[in-house]
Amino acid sequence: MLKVGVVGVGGISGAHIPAWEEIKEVELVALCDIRQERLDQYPKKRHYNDFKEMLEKEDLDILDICLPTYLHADYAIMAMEKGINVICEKPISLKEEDVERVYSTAKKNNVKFMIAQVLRFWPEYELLKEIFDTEKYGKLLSGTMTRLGCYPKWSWDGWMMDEKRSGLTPFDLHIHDLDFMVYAFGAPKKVAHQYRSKRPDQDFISVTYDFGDFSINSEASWYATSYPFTAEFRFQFEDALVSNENGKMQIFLRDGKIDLSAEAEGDTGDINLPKSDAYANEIKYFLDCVMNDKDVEKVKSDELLSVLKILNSL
């Protein structure tokens, strides 16, 4: 049985920890966070307030990093230098040079590494990619993706509202949709249009990407209101409109019919505790790569680098 540790017991860990607990091939043995009150929620696990101490005392096979963005690369490298396989929340870093630094460490130490870009494992988005790849409804003509919510004043130490540590909306929210675009459709040929409204208490970005034969507009926001988190898309193909809106995945066909069979079971839930099993899916995928010594093909370093280059150019 493989031993797993989690560092960072904040909001997103609430999706990762239950997923690990449900997998019979692993044992979640240790949690690390500087806030003891976060650890106290899990009394049956061994607790650490110091990451280096956890690395020294625990014989981990896998580390799951759920820390703030600016810590991802350094903590991943520390673990991999100990021979530990690492799955890490997105993004890999704000800095492009960290992609090579992290992946070269993984190669040197013969361990697996994966950034948990969850939309690649989300059923509705996986179906969209399949429709594009198979041309089931003809060529893609246009797309719209939105990821909207309120300003994250709840974040520890206000790190998410600090551009140097989080990258703000582009690196926290917009990165999800951009990463999926690069994964599903390849890197865009150019940024056709961009607009941003950035203030101390809110941040909105709208970007249109040109892929040559089609374009995709993506909006992301932290509004200074209690606007509910919303993640949706709408893609126009030659023979159908594929829509994931208002909690429903629907395909509107040219003949006037609506294909409801595309709707995934359950719904996307809220931002911290999604009802979808996409988080479990990405963890199970990574575990399979570790257990069967497979390359982590679904999340490639060159795609991550392409995303960071685009984000840093906005």
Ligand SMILES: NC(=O)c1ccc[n+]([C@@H]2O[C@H](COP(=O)([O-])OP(=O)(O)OC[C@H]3O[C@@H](n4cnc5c(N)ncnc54)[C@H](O)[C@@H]3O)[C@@H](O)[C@H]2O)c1
Contents of the next structure:
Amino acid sequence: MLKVGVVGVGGISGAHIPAWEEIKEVELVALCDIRQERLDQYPKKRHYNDFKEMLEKEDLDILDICLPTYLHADYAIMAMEKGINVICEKPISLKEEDVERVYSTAKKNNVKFMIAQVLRFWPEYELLKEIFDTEKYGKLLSGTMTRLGCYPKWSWDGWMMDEKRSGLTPFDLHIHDLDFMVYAFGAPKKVAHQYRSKRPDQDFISVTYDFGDFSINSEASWYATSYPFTAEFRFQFEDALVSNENGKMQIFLRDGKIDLSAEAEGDTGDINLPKSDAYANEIKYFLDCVMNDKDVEKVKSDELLSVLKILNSL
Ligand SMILES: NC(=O)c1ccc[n+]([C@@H]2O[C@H](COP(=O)([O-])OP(=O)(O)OC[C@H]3O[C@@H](n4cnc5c(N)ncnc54)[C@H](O)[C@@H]3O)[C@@H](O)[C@H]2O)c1
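Starting from the form predicted alone shown above, please give the structure in the form predicted together with the named molecule.
To see the whole picture, the full complex is given below, headed by that same chain.
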């Protein structure tokens, strides 16, 4: 049975911890957070307020990092130097040089490392990539991706609202859509247009990426108002419009009908999408790489580096 630890028991750990608990091949043995009250929610686990102490006392096979962004690279390196496989929340870092630093540490210590770019494991986005790859509805003509919410006042110590620690909306929100674009369509040829409205209590960014044959416009925002979190896309192919809006994935064909025939494995929803939890999917994928000594093919270091380069150029 592989032993797992999680460091950073804040907001997103609430998606990771239950996913680990569901997997029979592993035991989630230890949690670390500087705030004891966060650990107290899980009385059956061993608790640490100091990360180095957890590394010394526990014999972990896998560490799951759910810490604030600015700690990801250093904490991943500390764990991998001890021979622990690491899955880490996005982004890998705000700094491009950290990609090489982290991946060379993984290689040197012969451990697996993966950044949990969750859209790569999200059924709606996986289906979109499949439609693009197979040209089932012809070539892609244009795309629109949005990721909107309100200012993240809830984060520990206000770290998300601090540009040096989080990178604000480009690195926290927009990165999801840009990472998916680079994964699914390759790196864009250029940034065709960008607009940013950044204020002390709100941050909006709009970027249009030129891929040569098509362009994709993307918006990300932390609004000052109580706007509900919304993540949507609309992709125009020659013969269909593929839409993931208003909580539904739909494929609009020329005759106006919604295509219900898209094929995917597993339990099926309205358009045969697997009803799965993308956070559990990414964790299971990483575990499979660790248990069966497979390369972490699905999240490559050069793609992460391309994304950081683009974000730092905006
Ligand atoms: N994939 C997604 O959909 C998604 C969603 C939200 C957040 N995230 C990413 O997850 C990461 C965490 O975000 P969050 O929303 O959970 O933040 P958060 O502020 O809610 O949680 C961070 C936790 O880390 C703890 N912490 C801080 N410093 C520590 C240290 N030195 N040692 C141990 N614990 C420490 C804090 O007490 C807090 O509980 C970020 O990098 C963010 O970008 C990803």
